[in-house]
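Below sits a lone chain in structure tokens, taken as the form predicted on its own.
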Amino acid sequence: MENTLGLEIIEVVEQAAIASARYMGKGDKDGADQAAVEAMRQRMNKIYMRGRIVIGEGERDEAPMLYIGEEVGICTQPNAAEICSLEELVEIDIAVDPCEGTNLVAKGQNGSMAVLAISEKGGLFAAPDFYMNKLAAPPAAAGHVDIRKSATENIKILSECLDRAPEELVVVVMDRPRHKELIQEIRTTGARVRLISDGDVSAAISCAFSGTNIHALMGIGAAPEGVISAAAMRALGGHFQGQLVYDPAVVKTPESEKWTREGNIERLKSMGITDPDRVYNANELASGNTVLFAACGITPGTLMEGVRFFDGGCRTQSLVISSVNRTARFVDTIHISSERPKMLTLH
């Protein structure tokens, strides 16, 4: 699966990023999302595979979706029997976020990217469109920090594992009212807080790379993005834990008023989740034998440049991570759209 799909999933996120980047700074987050969705779907339907979306676009945003349960790939088309050896074909589960950080694109801000994760059937946790409490940390702290501990305890552990004073640590937190107490507690330890408005997948993954000046991600974000982050962190050896948040009173968003705690618990039961308070680690959220993660920057970010257009084409930077050979590859690509583009630049 890795050899067959590795290059092609890079092209999937590249095409989604390029399409979405055309909306950068235009104030149209749904347009940016729609363009990414359509480009991602179109490219996936050209891949020789039988894929199924297990994590799609968030229904909360009332945005266009690659919906959960949608089948993609050449071998899901009506004439699949004529061109595919269905008996030998591995079925693929796919988690996608075609435009992670739609508001960032709309406002022309840093940190948006197109992302996906794939595994064999059953290899990715089918997270409901709930929220998730998350903890991400570098490989050196894996198995030492714990989401069930307080922020104060985890920062002390992180300080010891990384041999850094708390004042040298940077913790990323989503800038939301629900995190007021968490932010204050982190600051009390001496650690520094980097507040982000959107896009916690990039923040989680950045914990695994030195030089990013991000040492932990803490707090509540979207559950589907938690699974995608876990897929990358599993392959990188980083620490990731997630715990579903089903109580609207904890989330503290206007949309959560439409939910009820009891209704959310029933929905989880209907999905086979009998312990709503369970803490999941990266290996449980992305449990497949083969897990691949791919991302492409839409706007500039910590790990990747955004899409850069020039007369006759554009340039993208992508990241593909494999759990099989434990590699993280940064891919710099020039896409030529004109027969006679102007001179290409290396910078």
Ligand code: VTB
Given for the second form:
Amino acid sequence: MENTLGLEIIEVVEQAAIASARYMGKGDKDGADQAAVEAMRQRMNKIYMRGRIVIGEGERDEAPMLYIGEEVGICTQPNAAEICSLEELVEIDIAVDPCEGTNLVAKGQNGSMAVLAISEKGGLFAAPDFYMNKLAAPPAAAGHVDIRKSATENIKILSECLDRAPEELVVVVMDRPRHKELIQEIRTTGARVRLISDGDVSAAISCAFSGTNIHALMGIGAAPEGVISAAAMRALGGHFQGQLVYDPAVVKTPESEKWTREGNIERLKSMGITDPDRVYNANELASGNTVLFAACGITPGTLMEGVRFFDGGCRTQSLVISSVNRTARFVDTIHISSERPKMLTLH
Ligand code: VTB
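Form predicted together with this ligand structure, per the form predicted on its own context:
Below, the chain from earlier opens the complete complex, with every other chain and molecule after it.
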């Protein structure tokens, strides 16, 4: 599964990123998202596989493409039996976020990417559309920091594990009113805070790499993005924990106001989640034997370059991570779209 798919999924995220990058800076976040979704779906449906979307653009009735439960890949098409030896094929679960950071693309800001994670059936936690409290940290701190501890305690542990003073640590937090106290607490320890408007997948994964100047991600983002981050962090050996947020008082949005705390606990129960307070780690969120992760920068980020167009083509940078091979592969690609481009860009 990993070798062939590993190559194909690079193209899936590349195509989504290129399509979305056309919308960069246009102030049209829905356009940026839709372009990524269409391109991702089109390329995915050319792969020789039997895939099913477990994290996608929403429920079937609210998303025309890449909805949860949608079957993707050549071997799910009506004439599949003629092309594919179905009984030999491993069924695959796929989590997608074709345009992670639609606002970033719309505003031409850094940090957006096309991203997906793949595993065998049942290998990815089918996260409900809830918020999730997250903690990501470098491999050296994995298993030492703990989301149940305070930010102050975790920064002390991080400082010991990385052998750095708190002043030399940078914690990424989403710039939201819900994080006012968290931000204050982190600053009090001496650590520095990098506030982001969107895109916590990139921030979480950046914790695993030195040179990004990101040492932790703390705070609340969306649960589906948490699963995708966990898929990468599991293979990288980084720390990732997530805890679902079911109390509407914690994150106030027009949607969350429709629900009560008890109502949310019931909703989770109906999805098979009986302990709403459970803390999930990376291995539980991405538990499959084989977990693959692929991302391609739309706008530039801490991990990857964005899409760079030139006359006759473009250049992309992607990251493919495999839990089996334990590889994090940065892939640089030139896409040639004209018969005779003026020149190919080297960087
Ligand atoms: C979160 C975060 C994502 O959107 O989902 C955020 O996980 C939305 O948060 O990375 P709010 O509802 O608080 O605005 C992203 O930033 C981009 O999809």
